[in-house]
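Below, in structure tokens: the form predicted alone, a single chain.
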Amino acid sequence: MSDITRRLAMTAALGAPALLGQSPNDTVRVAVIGLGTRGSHLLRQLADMPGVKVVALCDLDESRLAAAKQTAPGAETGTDFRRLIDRSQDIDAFVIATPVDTHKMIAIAALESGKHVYCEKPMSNTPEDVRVMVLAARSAKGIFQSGFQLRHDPNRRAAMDFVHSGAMGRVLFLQGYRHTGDLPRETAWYFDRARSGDNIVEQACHIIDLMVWAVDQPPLRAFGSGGINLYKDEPPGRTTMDNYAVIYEFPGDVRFEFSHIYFDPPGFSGIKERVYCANGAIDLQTATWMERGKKGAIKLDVPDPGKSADYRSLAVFIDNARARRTPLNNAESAARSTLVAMMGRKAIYEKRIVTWREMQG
């Protein structure tokens, strides 16, 4: 093992994150808005978590309710998520998991009860909308955690923690892509882009995240092409890209590619995320790195493997709201991972460079 080798190695055994202890006589009780195919998901993670305790459900659809309740049985039901905020005196944290078109009218009037929010990804559709959101949360009594739960992730956490121990030197290049099949069809929202924010906004935004933290600040500028070339009119009336490419320049000169496509043979592509860094590159995914210069790939050491991203990233949201303590994936860093997003849908939209100081307003 080289020198370089064992400092990763020691960096990755001091920096991952480990999953706090939960104390059976400190519940945490939290409602679920939103039980789709996510909300779902999350309500089950949940239900296995230890110290937590799940006592209102909502959806607008009773038969997702009524599913809920086989997970939740002790759970009250509802429709309305107003109702639910407004008699919130025995709930302590909100789970929002709804269209994101919701978000911000949900997870303030949430932030606003006083409780704890962890709202899905992307913060919002609109750059106005994320900007409202974080100052709702800046002002807020509860903390505020994103649903950007790859940052919770076990192998891509030692990975960006070796990225940030410096030992791989300066970062160069990042490049991501996206390549699978089409989304559900079932779920009509995913294909309006004006509920969903298009495709780089609603399922891009993980891997834009983890680039985003990898070099700490927002790129410089981004310019990009997209389109539908292949399921147009599917389903009917859909107005998502099936296909697009962006890249974002950071400054000190670093690029980072991104490329998504929906019509990818299954098991052809897949997902990619790698940072390219002076002294090596390493794959975010796997945690596996290789010196430049050099061969072999070395997969680093990655404690606490055995949890999920989802489970913790929930999990590390019930301790932060126990203690108090700023997330991770705060309305900040979620706000501009959300905005580097849209920097690069409008660079599409418009066929034009677009450049971080326009995301401002």
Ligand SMILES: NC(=O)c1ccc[n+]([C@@H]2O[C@H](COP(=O)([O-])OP(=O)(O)OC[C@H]3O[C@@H](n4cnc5c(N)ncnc54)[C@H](O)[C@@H]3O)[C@@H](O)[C@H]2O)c1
Contents of the next structure:
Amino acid sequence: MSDITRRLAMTAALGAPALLGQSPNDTVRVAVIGLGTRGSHLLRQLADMPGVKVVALCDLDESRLAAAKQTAPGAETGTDFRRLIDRSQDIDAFVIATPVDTHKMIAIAALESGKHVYCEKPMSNTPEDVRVMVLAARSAKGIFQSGFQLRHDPNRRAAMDFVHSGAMGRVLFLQGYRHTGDLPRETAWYFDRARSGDNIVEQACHIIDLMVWAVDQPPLRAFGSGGINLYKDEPPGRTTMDNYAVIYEFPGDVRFEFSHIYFDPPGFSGIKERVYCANGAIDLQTATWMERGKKGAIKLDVPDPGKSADYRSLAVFIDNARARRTPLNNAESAARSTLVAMMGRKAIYEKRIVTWREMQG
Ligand SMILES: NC(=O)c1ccc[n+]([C@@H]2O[C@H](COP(=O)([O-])OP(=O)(O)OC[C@H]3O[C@@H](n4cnc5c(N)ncnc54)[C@H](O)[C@@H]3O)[C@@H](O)[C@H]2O)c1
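Having seen the form predicted alone, I'd like the form predicted together with the named molecule now, please.
Next comes the full complex, this chain leading.
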């Protein structure tokens, strides 16, 4: 490993936020709203986190509440998020994991109560909602952190520090894909573009967020194409694409090419997150890079924190809440990434080149 690789890996380790439990008097009391697939997973992370007490659980679905209560037996439960927020004097922070089209309504109510908010990605399903959420976060007393947890994945974090250090030269090209099997059919809102924002917004936003982070600026324009080629009316009433490809052009003549399909046979499935620079290319997921003109891949020295990105993202949120520190995944950065996803969606739906300026409202 080169000195620069080692030094950068150490910087990433030192720069990693402290995990919890250092001050037992500093318990953060958390309420989780939305206890489906994601919310119940986040709840399990929180239940294991020193210095955190899950004090309330909220979901429209009583069976999900009952299941969540097994993980946090001491928490009070309710089906009405407004009632919970109105009586939240014993709550410090809300974790929101409800469907995308409900984020604005719930997150703004939680922010207006003066509490800290962790809201799942994407910000919302429309540009208008995203902009309103940013305004609410800007004027809130508490912090707002978005659930783009991959920014807290050690490999991606170290790889991104390496890109930002300039050690690989300037960024030339970005490539991503997400080629998977179908989504869970029982979760109806995923397949309704009016609710989820379509797959480019609801699912691809993670990789889009990483690439926007790599270049740290929005694209100038986007164009693309997509549709439903295999799963026509499956599940019935489906309006979300099952395949698409989009190209973004960033300042400096940098292109980002992304494709997304849902009918990949398991053997071919996977995701790709590559940044190509003047001196070499890096794979963000594995923190492995190759120098141009040389043989052999070099794995960056990434410290193993022994915790998943999901855990770390929430642990960082709790630390940020205690310190009232602006998160890496703050409202502005999450809004930018969500709007970039929406820009690609608009280009695909309208079959034309869409500019970043058009996304500013
Ligand atoms: N960061 C990630 O890697 C990741 C992974 C999966 C999902 N997500 C995100 O998490 C969110 C939830 O996704 P999911 O897959 O868990 O969906 P889900 O449908 O499994 O769960 C959503 C839950 O919210 C509840 N709910 C809906 N409206 C509500 C309301 N008004 N008040 C209280 N509860 C309400 C539903 O009853 C359901 O139990 C979405 O934003 C999704 O994009 C993020």
